[in-house]
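The form predicted alone is given below as one chain in structure tokens.
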Amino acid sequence: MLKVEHVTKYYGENKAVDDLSFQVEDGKIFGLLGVNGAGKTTTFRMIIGLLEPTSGKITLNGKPIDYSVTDTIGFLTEERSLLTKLTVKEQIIYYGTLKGMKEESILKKLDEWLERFHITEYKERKIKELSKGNQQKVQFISAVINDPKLLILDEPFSGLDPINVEMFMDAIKDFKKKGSSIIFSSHRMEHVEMFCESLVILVKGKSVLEGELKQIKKDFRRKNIHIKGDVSIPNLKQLKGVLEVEENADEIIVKISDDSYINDVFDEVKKGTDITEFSVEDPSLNEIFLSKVGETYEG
């Protein structure tokens, strides 16, 4: 289990991370979210031991993170960090060796991953000769070649098409099944919703929202009502509790401040014709993220 306890980090007088606490249990996927400059990268660097917290502590399975445990960590950075003049084989041997692995073990694992990602023919190719998507596959392999107990994934799907995103998802789920602690960060909230049981949203280094995703959605209270049929848009907009009415090609989405207004919307919709759908859903994580981040910047 990874524990981050009351961690603060200053760069000079600038506070990059402000009293941050969270934990990631074995076999769980945790979301660390925020806009650019929110403190995510600084947090990642403290977790892997590249930076020392100004105050607070970070432990993995009860031990401070130092060179005795870093070999059990994998980190896929948002920035591509491949040595482009090396071949895929040379690149992975280099990273595997840094993690204390023997070459024979590295090559065995590499062949397994190349086959899984359908890029066996690129083993002896130079990194610079690969497409962005295939470079991202190699970068992922470099992060997991040591079968990490803690895996940090910062924008892992960058440059991937939907088929390869699905391939990565399956691989990440396999690490979860094996009991790895996983930190997942992405600006694509739909990806976060697919994976993360719990999360923290950072703004200017400080947590503005944290907890289990299901509870966060429940506590947010806002609801989205999906309607198909001929109804009066102006009348819906005038109803108490209605925040917004969105007209799409095949449906109308009424956003309400909480579920106590559902019946009022339903009564209005009943006046319409050809109603084929009236369904109530929780807001998306993207809506919650934009709301919480926006509240903080406005405040």
Ligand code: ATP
The other form holds:
Amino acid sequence: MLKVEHVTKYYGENKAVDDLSFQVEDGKIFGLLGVNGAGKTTTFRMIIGLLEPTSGKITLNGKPIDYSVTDTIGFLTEERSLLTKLTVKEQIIYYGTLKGMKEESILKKLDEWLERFHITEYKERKIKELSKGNQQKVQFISAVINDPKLLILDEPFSGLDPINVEMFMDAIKDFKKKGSSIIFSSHRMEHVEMFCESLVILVKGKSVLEGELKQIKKDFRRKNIHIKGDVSIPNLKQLKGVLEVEENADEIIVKISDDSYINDVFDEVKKGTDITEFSVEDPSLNEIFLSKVGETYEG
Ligand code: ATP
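Beyond the form predicted alone, can we have the form predicted in complex with the named molecule?
Whole complex next, starting from this chain.
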């Protein structure tokens, strides 16, 4: 289990991470979210020991993270640090060797990954000759060649097409099944929503929301009411607690600020005709993110 306890990081006068605490259990996927400059990369760098926290503690299975455990960690950096003059095979041998692996087992794993990602024919090709998406696959393979127990993924899906996103997600889920702890950052809430069990949202290095995704959604008082039928839109808009009324081709979505207003909306809808649907749904993670970040975001 990865434990981050009251971690603060200053760069000179600038507080990049502010009293941050969270934990990632084995076999769980954790999302670290925030707008640009929120402190995600700084947090990752402290976890892998590239940066020293100004204060606070980070441990993996109860032990501080040092060279004795870095062989069990995989890190996909945001900067995409490939050695582009090397061939795919040379690159992976380089990273595998750094993680203390024998060449024979590196090559065996490499062949499995190349096949899985449909890029076997690029094995002897120089990285710089590969497309961006394929370079990202090689970068991913470098991060996981050692079968990490802790996998850190900084924006793993950026620049990938939907088919490759799916391929990466499947691979990440396999690590989860094997019991690895996975922590990843993303600006894309739909990716987080699809496979994160718990998360923290950072604003200026500080957590503004954290916990299990299911619980976060349940606790969020704003709800979206989906209605199908003929109802008076002006009347709905005038109701107390209604933030927005969205008219789509086949349904109306009424966004309310608090679930205590559901009955008022229901009473209004009952006056309508041909009503075939009235359902109350939790907002998307994107709406929660925008609402939480919007409260404090200054751009
Ligand atoms: P992004 O989504 O843009 O990658 P991030 O959430 O990863 O952003 P960080 O890169 O961790 O955010 O930056 C957090 C804060 O620390 C920002 O205010 C940034 O300007 C500052 N910062 C980051 N690296 C350094 C550094 N090496 N020296 C000084 N300040 C830094």
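Small disclaimer: the values here were computed from a predicted structure and weren't measured. Numbering follows the first chain given and starts at 1. Between two forms, the rigid core is the largest collection of C-alphas that superpose within 1.5 Å.
Rigid core fitted, is the C-alpha displacement of G37 between the two forms 2 Å or more? Comparing the forms between the two forms, which are aligned on their rigid core, G37 does not shift its C-alpha by 2 Å or more.
When the rigid core is used for the superposition, does K63 move between the two forms (threshold: C-alpha shift of 2 Å or more)? No, K63 moves less than 2 Å.
Kindly check if the Cα atom of E52 is displaced 2 angstroms or more between the two forms relative to the superposed rigid core. Not so; E52 is displaced by less than 2 Å.
How much does the C-alpha of T273 move between the two forms, in Å, given a rigid core overlay? A shift of 4.7 Å at the C-alpha.
Once both forms sit on the same core, give the Cα displacement of I252 between the two forms in angstrom. That residue's C-alpha is offset by 2.5 Å.
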